[in-house]
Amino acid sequence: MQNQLRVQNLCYQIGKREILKNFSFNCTNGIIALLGNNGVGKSTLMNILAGILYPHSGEVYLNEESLLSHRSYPIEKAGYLPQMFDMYHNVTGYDFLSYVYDVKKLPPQDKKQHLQQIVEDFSLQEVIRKKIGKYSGGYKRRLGIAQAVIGHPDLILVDEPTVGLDPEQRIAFRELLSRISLHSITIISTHIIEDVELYSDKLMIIGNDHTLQFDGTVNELIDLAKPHLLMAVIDKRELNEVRNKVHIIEEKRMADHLIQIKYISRNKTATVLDNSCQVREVSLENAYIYFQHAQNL
């Protein structure tokens, strides 16, 4: 089933301080990455979509059903893994998953088989009967996403999915999210650009003004940035002087005291260094830094 999430003109504020302004977007199955600086409203948006916060205005529709007009949030339709996921350390992983299943009011006759499948899907067999206090960081995140997908919800929200994981655990976790997103809308809020570049189908960037500044694909953002990025090779002794002229987004050490830099101008009047050339290979991180810089010009 192809799910659809439609968000219209969400606004949220604390006192007179605006956290989200006229926020609107549409998305379907796949991984949607949410990027932006700290404090721009990423976690607030996730909490609204999860039913934890209620916006001051706007609408949220999941498969044309309003999530905001329900007397109680339809918890069975969504799964949420917050950034700070932790449970009572003296509870076993299985008891926790069992509790989430019951809270979602899913069919009792299917419970044993469903939880067994969840445990297998997330390779939790080794620890599922152990107390959560004995879990490593990687297993805690696995348990966290496992509880979020109980009942096969249409919408899955994951805040900082790979925080605290080592590189090998991050790869495994990204693969889990990629598999899950085939049948659900999976929105991740992250600061790790690599998580976005490898697995995301859609990218949204919240600007410092708390509005949606970009809504498109990874390739679209890269194509937007590519014409504005230049590369040059400089002597490392000139690095501080060059930093005052241009905005460096990447540095790579070379032989003989040389440094290769990728850069953009610090202002709208282009500053071009000697021997500069156009950047051919632009990473998502390069494009994201350019986009953030361009918004501040």
Given for the second form:
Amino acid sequence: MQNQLRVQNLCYQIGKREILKNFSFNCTNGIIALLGNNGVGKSTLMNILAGILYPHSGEVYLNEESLLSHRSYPIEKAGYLPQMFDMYHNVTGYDFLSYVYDVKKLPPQDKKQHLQQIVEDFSLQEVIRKKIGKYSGGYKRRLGIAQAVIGHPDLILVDEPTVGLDPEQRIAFRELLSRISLHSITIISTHIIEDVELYSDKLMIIGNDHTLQFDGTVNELIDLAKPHLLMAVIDKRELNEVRNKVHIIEEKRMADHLIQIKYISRNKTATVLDNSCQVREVSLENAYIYFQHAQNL
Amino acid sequence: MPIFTFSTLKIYKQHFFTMFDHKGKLLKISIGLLFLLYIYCVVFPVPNEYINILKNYGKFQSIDNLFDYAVPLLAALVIFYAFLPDYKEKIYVFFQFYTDKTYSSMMICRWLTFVVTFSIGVLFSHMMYFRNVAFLDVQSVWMALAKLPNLFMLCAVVLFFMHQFKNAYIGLFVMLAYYVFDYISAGRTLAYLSLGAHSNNFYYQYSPTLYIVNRIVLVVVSIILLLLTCRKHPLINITKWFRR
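Please give the corresponding structure for the form predicted together with its partner chain, as opposed to the form predicted on its own shown earlier.
Then the entire complex follows, led off by the chain already shown.
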């Protein structure tokens, strides 16, 4: 089933400080990555979508049903993995999943089979009967995402999913997310660009002014940045001098005191170094840094 | 909208010993403490001439501190311990998400489990403690019931501040500050919010009605604090004032 999430003019403030300003977007099934600097309101947006915070104005509709009703939040249709996921250390993984299943008020007759399937899907067989306090960071994160997908929700919210995981665990986690996003809208808040590049279908960037600055695909962001990124080969000894002239976004060491640099041409002085050429391969990280830099100009 | 539904209570009952109080450890400790209190009340009841002491000195002090101060403090500490991991490990975020209605009925149920256990313990122990004055009659029941507002208040205060500041230790600190301040000032400074109105008997000296008002105020404030704590979207946000 194709799900649809519609967010309209969300505003949230703490005291007089605005955390989210007129935030609107639409999305369907797939992985949507939410990027932005620290403190721009990523977690606030996730908490509003999860029904934990209530916005000052705006609306959120999941398949045309309001998520912001004061009276009820459809927990059976949503899954949430908070940034700092933890559970009582003396509770077993299975007891925890069983609690979530019951709280979501899913059919009791399917419980055993559904939980067994989830345990297998997330390769938790080894630890599921152990106490959560004995879980490694990777297993805890896996259990966290497993509880979020109980009941096959239409909307899954994952806040900073790969923080604290080693590279191998991050790869495994990416695979899990890709799998679950086939049938649901999966919104991931992160600042790890590498993760976004590998698995996200859509990208949203929250600017420092707390508004939605970019809403598109990874390729669209790269295309936006490409004309403004230049590449040059310079002598290693000139690096500090060059740094004062242009905004370097990537350095690559070459032989004989040479360094290949990628830099942003569009800056306050608009300096272009000698022998510069257009960057052919722009990574998402390059594009993201350009985008953040362009915002500050 | 009902705060409790039959299905919520069923889920709570089903998962209490696996999720909220693993193997009932804390509940067993609470019952153990209440049993010790009961034994104490059986062995050391108030003296026969209790009423005469009241008449001569005009105060209950030190006789009633047990039920006015000591037992409510124990109950509040149990509530603190029961909810400690929620705020220490930020588990409260998870439970907030899984609250589908305006109020978190699971949170209210958890609070009530310990408060009701202590209340029952207090009622039985109190009746034994005051058996030389009144036993199994209306007076003894009223005397015992008059002790419950203190218990409700301290247990509500500790949870309210733990939740408001999202920090268990701030909740403990505020509760202890309230408790110590009331105790040191012999219950006078906090007036109608005083825990020690009974122990220090100062309201009796003016009017017994004021004492009843004090008890009712404590119960009402406890209910308000509990409801504010268990609301999914807080009506007041103390931490917001500090972030401005």
